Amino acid sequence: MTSESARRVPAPDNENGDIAALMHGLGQGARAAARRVGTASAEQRNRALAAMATSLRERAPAILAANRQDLADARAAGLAPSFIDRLALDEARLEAIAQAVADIAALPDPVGKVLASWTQPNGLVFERVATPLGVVAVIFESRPNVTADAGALCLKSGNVAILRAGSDSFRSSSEIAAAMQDGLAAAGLPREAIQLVPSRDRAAVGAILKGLDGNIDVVVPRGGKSLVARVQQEARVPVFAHLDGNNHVYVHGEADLAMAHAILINAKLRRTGVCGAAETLLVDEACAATHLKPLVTALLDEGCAVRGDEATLAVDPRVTTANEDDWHTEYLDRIIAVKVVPGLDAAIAHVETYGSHHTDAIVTANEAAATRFLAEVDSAIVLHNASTQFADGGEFGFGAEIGIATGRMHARGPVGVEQLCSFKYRVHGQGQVRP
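Coordinates for the sequence given above, by itself, in the form predicted on its own:
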């Protein structure tokens, strides 16, 4: 793809001719840009990020107009309110996106950081040094902010990004990508360092998963189970897997009720459509007599449907029966499953059986119980006395995130600039030869 073609914002239904040729060009452009971005100075990359934030603010009217079109189509299609919430932009959300890009510029530069160093008896000095991954492909669905977050994080870590937006956010994402490219150009970096696939054709995803002729180094899927499953099954390149967020809040027998109430309402209802939203409440039978009814009533009074076990059904007639599927479900809506468990062991077993290894929390004043929960629950993020909605790269101090990885590779939890780096070894000698 030429710089001039990358400058144009694609029309919503423009498939740009043959998809194979289009994707091949994107891959070649990305690989060429990676060589320049990977050796660019931290100062130049930071200037580009600052220019991107400015461009996002300047292009706000066009971005919001595009988003209104995307929202109109989504509503006409009858999509769920939680989906609409993830898709929607307004002036405040767009300003937050621009500020996140600016904040990423202020993060310490990860590229070239010496991770470890040592000297061998023969005098050779070894250094393990952080290096960019190269070309990162991000396949996402309804969240247009991913365009800015992923592009900015990739640039900060010396990588380039190929972004494939879902058809529902195509217009919004295209406008945001154009703003990001303007920032690159202003700093003298190639526009191909952040490319949004200018097509809604689903064949583009297949081309990315095949690696674009060796031009993609890692794929990050951000979306529902079907998208992640397809990426994991078909990808011929490494994947940072982001599974669904079937997250739990466990109210231990020694939990403070007021604290449990505040954490639960925030974890479930602050934003129901985010991956850090709580989907199951577990209440210890040791405190069920005092805690279960107030917590369930609070949820119901806030307009949250409750699906519960036998003990939960008994506390309020508005509760409906939970079935086996409910314990597995990421609702992303004003619905929660509630169960009374006979202690810490049962709570951990439930989370490990039904959870998605994303984010799980315990509320308790008992430090020993908290220590066990944090150690034994095998999730990317585990919290003690805090809302699951802190599962966010910005809240971790990463500036933003490209996704939350739930696998066990080097990138786990929020994937920020450090997780977007690999490493190489630098070895310094004084003429040594191996005997």
The other form holds:
Number of protein chains: 2
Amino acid sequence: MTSESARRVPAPDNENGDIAALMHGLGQGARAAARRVGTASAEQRNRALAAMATSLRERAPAILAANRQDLADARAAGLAPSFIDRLALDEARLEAIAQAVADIAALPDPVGKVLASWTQPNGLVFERVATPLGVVAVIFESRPNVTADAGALCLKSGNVAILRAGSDSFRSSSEIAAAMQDGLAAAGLPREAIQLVPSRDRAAVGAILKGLDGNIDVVVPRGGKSLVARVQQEARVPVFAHLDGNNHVYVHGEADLAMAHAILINAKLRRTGVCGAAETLLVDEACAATHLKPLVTALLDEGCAVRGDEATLAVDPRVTTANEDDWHTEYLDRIIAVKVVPGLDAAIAHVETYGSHHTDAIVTANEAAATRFLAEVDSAIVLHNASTQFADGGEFGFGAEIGIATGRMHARGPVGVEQLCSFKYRVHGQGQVRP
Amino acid sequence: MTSESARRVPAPDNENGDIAALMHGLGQGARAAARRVGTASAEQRNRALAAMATSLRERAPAILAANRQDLADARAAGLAPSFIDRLALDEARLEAIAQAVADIAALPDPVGKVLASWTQPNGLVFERVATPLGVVAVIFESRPNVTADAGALCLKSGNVAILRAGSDSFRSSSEIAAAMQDGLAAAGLPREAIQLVPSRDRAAVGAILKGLDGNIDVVVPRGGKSLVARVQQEARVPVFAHLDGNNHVYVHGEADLAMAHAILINAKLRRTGVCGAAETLLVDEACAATHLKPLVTALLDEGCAVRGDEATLAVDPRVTTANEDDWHTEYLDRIIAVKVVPGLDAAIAHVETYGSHHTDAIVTANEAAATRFLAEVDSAIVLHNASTQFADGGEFGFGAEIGIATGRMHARGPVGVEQLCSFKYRVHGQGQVRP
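Same protein, different form: I have the form predicted on its own, so give me the form predicted in complex with another copy of the chain.
Following is the full complex, with the preceding chain placed first.
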């Protein structure tokens, strides 16, 4: 790490002085920048994104040096290996970050897209047109790449970003943010369009959740459950988030066993730590005699612990007893809860009672059963004959996502650039007045 | 009023006992009903709406008797004539209320509408489908028709409603709510799908704004500015509302005078008390020599007071001086503020500085100027060569609206049945797993 970049990074004890004044200034800067970014052309925003990717590549030595300092502190503090892994950058990871920014530039422009248009009998032409939301605050923890991903997604959608990094990734995030701001400046856009809170003071989070005097339009928490819970509890502004991904795979009575096996193993075990991972398997009693044992055995043989109801306990001695808590639990681990249900109604009722309205799947050859499951399960994403691990903006074709939301307001499911937009109505007349 | 219906109406001193327990129960009832209504067919919801219209007609004597009691109390309390007029029902107004409910039944069904669909290279078929929002709380003041309008719009969109009437319209609203519930029951839907808070206790509003323990998804205030301000200030749940309609008509340098005259007079004076009424006229200095005097004279001759800048003061002795407050003011009266601006940029800057992001219009024959105004004015509704009084869900072709929103989250502009919906993703596979 060069001494120059070290000097740019504020100290953790907040050399910036009063945090309230600092945050107020960030909010005002963001709002002023929002108007310029919101009316900038797609070409100018894309030029900034391309310059950001270039700057991230050029600044790689400084970013990696800052990351080595963050890592040294994290190791000295005895943080967990999984945390260290999320924090760590290397040449390859940094190149992936830069390429992701370049890829976001290449997405279709969401701003100004005509979402609907129609003509009334009086000749007025109405258009509903996508517009930016305004100022998006992103609060994240260990992954420094969020600085680049979130900043780029906000700019692509005509928004400005206020980013609050976890204190353990603060140096890395600060260097990445500097690269992003250079990209903005290179395209003639205000550096305030992507601001990283230049302080580790935890009071910054509280200020953001209060909305910075009306200068934040939405908050996106990116991190563990305790962060999301705090944001959902305290925020006085809208939040795009999910607290849990307690997702279900329901193997219906008319499910093909081979398909159910492939989907279940993928949904549970492809990656156990992602929010789209399955946490509970429901097997219909109509196929339990043929399907339950092979599915449970396959899970166990893959090293997945199985916590089951009585019927499941009976098929393999390695199964342990599931209690009420298990149906509520997002394990994010090689553990699954398994239950036999007496039919479609019971399966839907179980998902609605215990689920988190994130992502749930039915496996069946019966179209009518699939239609009912997809209609009546009130989750952001419902799938028929596909793995729950497709719960991802990239897999949806959104290019990238800033997170997944389980709220019902504005955004739901993967939040890509389209969901980071609001809309307005343009009305074109020839002198019409209202009678 | 019959003694029977009198007995159904709770007393103002809250014979229901603890208001907190009462409101908690309403919230739980609403959430339970939301699942049944949300999965009911369009046919069943429309059948309920038709039965509501019938019930409103059949119960007309009881509703009008209750209204006479409300009116007698309002007159005894010395309430303003404008308030009395909003409160008053007669045979014709009640028939219009019933017909409005029947008309809502005839609207296209918004629930289950496929908003977008696409296929990914792996064969997965994605659909974004409209779903109900859940529980909508509506807080209103004097107009008892809101009970029917809001209840019907919520049911049409698969939502349930918790309605809080102003205490002065409480008896009228209670009778209308009873008719709506009879319609629900006639179609086999739960009466809890439309609940009027059975108490005049003002603590009910506070409980609603706190969200009834997670059982309210959005609040819609319908009433004066003080109500809206309180709701926006205190609500812990999303709000669809507008505080102000400080709307502008900008007469550009290339505006046709006759068109500008017709639009201005209509925008300001067709009805002065609606939120789409114009409150400020901006005249471009490029046409001020020819357009300012005739426009100002026309306003004055129609009995509209004009508060102007120096240039406006010079054209007619009846003009009085506008001060800084005037540019901020939503008069809702026969008063207008008038200013000459040095061009399009200044006009946009004025609207952005003083406006309320509700509805703003440009009059011009210059398409490029119109395009810039429509793009850069950050209002829910922007019009070219048309009156601002088109700011209305009916005029948009939405059939009806529950209100007009100036927020940027989820709904913006007139909030019709489509904006009362959320969405989910349905994913159709043939056994796909994620690599």
